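Only one chain comes next, encoded as structure tokens, the form predicted on its own.
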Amino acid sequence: MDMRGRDYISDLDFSKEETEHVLELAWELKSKRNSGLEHALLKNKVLAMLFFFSSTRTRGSFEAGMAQLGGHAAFIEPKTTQISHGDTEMELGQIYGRYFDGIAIRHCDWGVGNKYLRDVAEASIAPVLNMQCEVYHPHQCLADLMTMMEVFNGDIKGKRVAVSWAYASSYLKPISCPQSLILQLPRFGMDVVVAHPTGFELMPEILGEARDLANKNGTGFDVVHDMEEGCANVDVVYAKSWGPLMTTADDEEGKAMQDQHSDWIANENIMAMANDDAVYMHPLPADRDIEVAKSVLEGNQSVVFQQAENRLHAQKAVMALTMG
């Protein structure tokens, strides 16, 4: 299956099968990492890391990822280039394409990054990667994949995810991690339940997508205002704070809404609605007993840290494919 070149943008980039062969590649690495077996795949090529919004298991999964399969990262900011004074998108994809074998970019600000990830796409020769942007959340979305299909021993077919918002004190978080498990767990057979307070709700056309991809392939999905509701009898609990940014792009108004929902929390309670073997899962980072409670986040039914461990091997994985 030659993915030479494909920019990996949307979680709809690739095709299901695409998605599978990604996975196997990821279980292939790991593998091979743990094992301490050299897989230098992408020996002497470079990725440009550009980002506008900081990160820390993103660019170390990148990073760390790059180097293991036997090329460099090169870390960028673009307020230590001129983007800020001038280059445009396309120069940046004519100049970058040919200076790097690809480029990967977090650009999450709202009605801006997504745009501009494509800008870049269009005028590059290399593959654009999409580290995350205000719409979707892809590498994200593939490791969160890769770890229900471990927990699970590969029948994932038939759970019940809930996706559901959670409260923090902190910024408005993106809602495109939410947005990318939506459009991608219903082509594996997955129900799904979105939980969310009024005014925190997703973008219409993903709730669209992920409609028609729940009805295609035969699964639930659900749209809720409690969370307890929404984690009754689930498999999975994926709970984390977003933005109201279909709302409002305001960060104090935003603050004040959030702030009106402060008893969303995923704590011992929520697991309990949960069925007796579901997991709790989230991107991290987590505002501790806030968002979450540490008990949860830290107990025994959490898969957090071997779900950030896989962004690694799902990285790798699409690098090696895009990037060979």
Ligand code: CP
The other form holds:
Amino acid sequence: MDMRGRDYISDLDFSKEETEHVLELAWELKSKRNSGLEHALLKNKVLAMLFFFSSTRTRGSFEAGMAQLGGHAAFIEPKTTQISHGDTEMELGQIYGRYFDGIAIRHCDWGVGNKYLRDVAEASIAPVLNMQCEVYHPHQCLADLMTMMEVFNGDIKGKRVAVSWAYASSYLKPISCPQSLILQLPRFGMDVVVAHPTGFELMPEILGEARDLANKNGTGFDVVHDMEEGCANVDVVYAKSWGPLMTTADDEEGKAMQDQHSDWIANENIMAMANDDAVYMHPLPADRDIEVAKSVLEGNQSVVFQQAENRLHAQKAVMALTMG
Ligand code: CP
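Please supply the corresponding structure for the form predicted in complex with the named molecule (the preceding block corresponds to the form predicted on its own).
Once more the chain from above appears, this time first in line as the rest of the complex follows.
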């Protein structure tokens, strides 16, 4: 399966078969790293990493991943470039596409980020990889899927996942994680229940696409407005916060809306609603004892560190296949 030169901006840019191919390589690379075996699939290749927004895991995993593949990753902050002085997306694609073998971008600004990535990709001969925009977080979702497959020994068909909103006080988090999940999971036979308070809706076009995928794949797809109802009898509690970005663009108004739902916390009562062997997932960073109880985040049912580790392996597989 030749995936060289392919962009990965939306989760659906790779077919189900291509996604499976990526995951097979991810497990091979994970095993090689754990065994100390060399896997320099990208010798002399260089990835540009352009971050318009802060990151712990995404930066660390892409940068370490490139080094482990025998290449190099260049960390570039827009404020240290000439972007604010006029470099356009087209120029960036044209120029960085000639310098680099891949261009990874994180740009989460509402109504701006996804178009920015697509405009760079349009002009670039090198693949563009989405390190999170306001619509999708595909590399996070790949790691999530990989983790679910590991947790359930590959038997994820028919498993039910709660993609639940949870309260946070830190900032209005993007809606890209839940949106990627509801697009990706139905293709793998998983039932999805989205739970959120009124006002915290996801993009209608993404919900429509997700419903169509669920119908096509014969999987369940529900939207509810109660956290306990959403998490009842599920196999995965994926509870995280996101801002009411479809309702208001105003940070203060959004924060006031969030503050009305501080009871939406992934705590032991919520985990008790789920199946006995259910796991708790979160992409991190999490607001401890606000978004999720520390006892859940660090408890036996939490797989958040396995999930974070899998960012490394999944992204290495994407880079090796698209930049090789
Ligand atoms: N989950 C995730 O994308 O983490 P960072 O924001 O730290 O990169």
